[in-house]
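The data below hold one chain only, encoded as C-alpha cells and taken in the form predicted on its own.
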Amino acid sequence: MSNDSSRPAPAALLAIAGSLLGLAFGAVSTMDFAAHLDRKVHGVTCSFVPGLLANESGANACATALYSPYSSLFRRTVWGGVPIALLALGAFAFFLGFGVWLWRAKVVGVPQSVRIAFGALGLTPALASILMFTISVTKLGSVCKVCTGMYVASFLVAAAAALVLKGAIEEPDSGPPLLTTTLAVAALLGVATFTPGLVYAAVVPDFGTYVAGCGKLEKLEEKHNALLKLPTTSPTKKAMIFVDPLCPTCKAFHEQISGEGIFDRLDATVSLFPLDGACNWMIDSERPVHAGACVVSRAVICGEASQESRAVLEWAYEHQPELTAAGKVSPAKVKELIVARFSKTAACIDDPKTERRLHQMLQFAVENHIRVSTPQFYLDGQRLCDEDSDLGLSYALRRLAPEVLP
C-alpha cells in the first residue's frame, strides 16, 4: 500500500460510513426494545430511514423480529432479555473509532499487525448478519427494514476490513507480533460489544414481584365437563387458555409458546371465548370483533371426536386471514372453508349439543369473571400477566412454572 499521505483512504471512509449507519439503526432498534420496559405495548419502527416515520403499531416485520426469541439474550434472568441490537451498538462504536484512526493515520500509519487484526475482526459483524438474516428467513418468514439496515452496515464494515487486510498482507511483516495484537484487538472489541449489554442488564428493573400479581381463576373445573383437552407430548403443568380462534394475538401467543417448545410441556385445557356476538352475549351482535369466530370455535369442539381439536385450532390460526374475510361475508362461508379441510365436522358444527357446549364454556368464563379479551393464560390457576406474554414470557415462566421451559 502506498505511503503517499495525500492518498484518500476509501477503507477508512467505508468503515466510518458503515459504522455510523449501524449505530443509527442499532440505536432505533434498541430504543424500540427498551420502550417496552414499562410493560406496555408500543409501536415498532420499521423504516429504512430511522426517525423519519413514526413507530408503526400492530404487526410488521420489525415487530415480529423484536418479539421473537432471537432479538435478545438471557431472557430468563432479565425481563425481555438483553437486546442484541445493543451489542451491535457497542461493536459499531468500536469500528467507528477504528475507522477514524485509519482515516487520521491515512491507513498506512496504523501498524501492519493492527490492520491485519482489524481486517480479520471486521468481518465478524457480517458473519453475525448472515446468521440473523438466515434466522429471519427460515424461522420468522420475514426480514425487517431496521435489521436490513444493520446488515448493510455490517457489510460496509466488512468491505472496509477486506480492503485493509488486502493491503496489509501485501507488506513485509512489521509492527508488534500478530497473535498478540489480534488478541488485544479482539479483547477491545469484546469489551466494546458487551459493556453496553452489561450496563443494560444492571439497570433493568426487577419485575419479579409483578409476575404473580395478575389474579387467579376462581373455579378450576367446569361442572359440565365442557372444556377441551388439547394433546401435548410431554405435559408437566396444568394450563388453562381462553382463546378466540380468529384473534390475531391468540395466534401470535400460540405460535410463540409452540415455537419455543413450551406448549408441548403443558397439560393444556382450552376454553373457547369467541369475540363474536353470534354466540357470545357479551359482544354486540351488530359489531362483532371477530365475525365467524363462533363457527370456528364449534369446529374446534367438533374436532375432539376424531382427536383433531388441536389440529383444527392450529389450522384456524394458520388460515386466519381467509377465515376472517369469510366471516365478514357469512357464517356459511366460514363453515364451507372448514368443511373443505375437516369434512367430519360438517354435521357437528350445527349440532345443538355443540352450540350448548360452547355456551357452557362462555358461562365458565363469566363465572370466573374473565375479561372480554383474549388470550388469557393460567398456570395452575395463576394468570400470566398480559405484560409478560411476549418479551417477558421466559422471565415470567421461570418464576411461575420453570418446568415448562425447555
The other form holds:
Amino acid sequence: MSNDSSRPAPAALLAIAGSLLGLAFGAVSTMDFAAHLDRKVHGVTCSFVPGLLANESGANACATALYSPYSSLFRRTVWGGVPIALLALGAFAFFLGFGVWLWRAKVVGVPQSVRIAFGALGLTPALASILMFTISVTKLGSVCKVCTGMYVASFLVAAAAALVLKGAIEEPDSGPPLLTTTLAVAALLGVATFTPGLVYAAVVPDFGTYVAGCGKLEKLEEKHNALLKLPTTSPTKKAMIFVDPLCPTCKAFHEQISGEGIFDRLDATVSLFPLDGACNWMIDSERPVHAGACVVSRAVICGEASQESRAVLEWAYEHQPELTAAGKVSPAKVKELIVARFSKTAACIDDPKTERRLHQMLQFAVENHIRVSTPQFYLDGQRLCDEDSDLGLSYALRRLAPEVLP
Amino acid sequence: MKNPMTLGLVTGVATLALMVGGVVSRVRAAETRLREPDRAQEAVAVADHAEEAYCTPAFKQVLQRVLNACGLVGQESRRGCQPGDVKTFASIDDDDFNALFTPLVKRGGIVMFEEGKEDVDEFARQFVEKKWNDRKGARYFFIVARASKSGTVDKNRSLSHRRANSVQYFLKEKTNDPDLDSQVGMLWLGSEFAQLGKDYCETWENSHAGKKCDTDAINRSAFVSWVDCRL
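So that was the form predicted on its own. Now I'd like the form predicted in complex with the partner chain, please.
Okay, now the whole complex, with that chain kicking things off.
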C-alpha cells in the first residue's frame, strides 16, 4: 500500500514525462534558432536524442522547418521572428508544474474544477501539434525529428489531461466555480506560454543597421542588354537576382520568395551566374561547383524567345536533382533532359550568341564586383544580405522594400 | 515544501525562469558573435576577370606597361604606343616580345592587310568580329599592328599606326560600346621592332586563310586578341 501511495498516478507521470520531453526538444529547437541571431551559418540539430549527435550542417528536415515561415511569428517586426518553440517551452513549463501538483496531490487532491480546466487546456498542445504536423506534411514535405519529439510530448500531456478529465467529470461538482477556474488556469497557461516569447523579443538585438550594410550594385544596367527579364504578375520594385539554376540555395530562395508572394511583386531581372567552370572563368573547370549549370543557364536564356525563361528556370529548380546528376555525366546529358521538356531551345543552347550573352552576364557580375556565390538579390541596387535571405527576409524587406510584401 | 500546489507552482515558475534564462543567455551570446567580423564572409572570392596560366609575371609586366604608357589607364588623352615607346617601356628584345604572345595562339589571330594599305577588308572584318565576340572572361583586347620592311621606317610607322586605328575604328563602329576605349590596348610597331617570322603563317590563324603568306605578308598585319590576365 505504501508503494502504491508514493508512486505517481499515471496521469501525473504522463504529464511530467511529456512536459520534460517537450522542454528538452523545445529547448533544442529554440537554442538552434537563437544561435542564428549572430547572422552566421549554423548546423541544425535533427535527432530524436538531442545532444547525443552533433548538429547537422546543410539540409535536413529540421533545417527546412527552422528556415520555413512557419517556425516563428512576427517576422516583420523581430529579425527571424519569435520562434514558435518558445511558446512550447512556456506551455511545457506550465504543464510540468501542473504535473508535479497532480503527483504530490495524488491527482484527487487537486480541486475537481481545476482538474477539469487542466483536462481541457492540456489538450491544446496536441491540437497545436496536429496543426504543425499538417503544415510540415502539406507545406514542407518533411517532418523533422525535433518537431516529432514535441508532437510526442504534446500527446503525452494530452493523454494525461484526458485521464484527469475522465476522472474529474465522473465526480460530483466540487471546488471553485468551473468557469472562473478555467479562466484563471487559462490565464496562467497564457502567461507561461507567452513570457519566453516576450522576453525573447525584448532582448533580440536591433538588426536595423545591418540590413542595408551589404553593398550596392555599381552598375544597374548591362550595356548589351544581356540580362533577362522574368515576367511577374504585379511588379512594384526593381530587383536584380544573380542565380545559378543548379544551386540548391537559389532554388530554396526562389521557392521562399515565390511562396510568400514576393516574387510576383518584383520587377525581376536575372543575371545568370552558373558556378560551372565550363563557361564561368571564375570557377575551376576541373572542380565545377554545379557541373552542367552552364547548359541550363543557356537554356534559360533560350527560353526568352518563347517567353519561357521563367518557366525554364523554375523547371530547372524543380528538377535540380536529375539535372545535377546528368551534369556529372556530361553537358550533352543535361541538354537531352532540357530539350525533352523544352524542344524549342535545342538549337539555341549551342548557339555561340547564347554563349556570348551568358559571358556578358558574367562580365556584368565582374563589373559589379559581386561575390562569387549565389543567389544574390538586389532591390533597386541595394543588396539583400545573405544573412537576411531566409530567417530575416521579411524583416529586411520591410525595411528595404515594404511594397514587395503582400 | 508540503503544499502540493505550491510545489507545482514553484516547479513551473523555476522551470520557466530556467528556460527564459537559457534563451536570454543564448541570445546574448549570439549578439556578442554578431559584433565579431565574419571571417567566412571575408574569405569569399569576388567576381573578377579571367587569369590564365600564360599570365606570367613577365607577360603581365609588359601588358601593364602598355596599359600605363599607352592610354588605357589614367591618361585619357593618349591612345596607343609607337615603336620607340615599346622599346623603352618593354625593355625587351624582339624575340622575347613575340614569345610573350605565343600562349595566345588559340585565343588570338592575325588580321592581314594588303601591301601599303590599312583598309579592313571583309575577311578581316569577320575575323576581328569573331575574335571580339569571343571575349569570355578577358578584361583587355590588344591590337598590335605591324608593317613589312618594304618602304621607309617613317612610312611603316605611320602605316602600322593607321592599321591599328583601322581595327579599332571598325570595332567602335561595329560594337557602339562606350567602354571600348578602356578595353582596347594598341601598339604599332612599324617595321623596326618585333617582326614576325614566316612560321607565324602556319601556326597562327589569320584573316587571309588560304592566301599566299610569307614574311612580308605576315607583317602587314595587326595581331588581335583578348588577354585573359588580371592587371
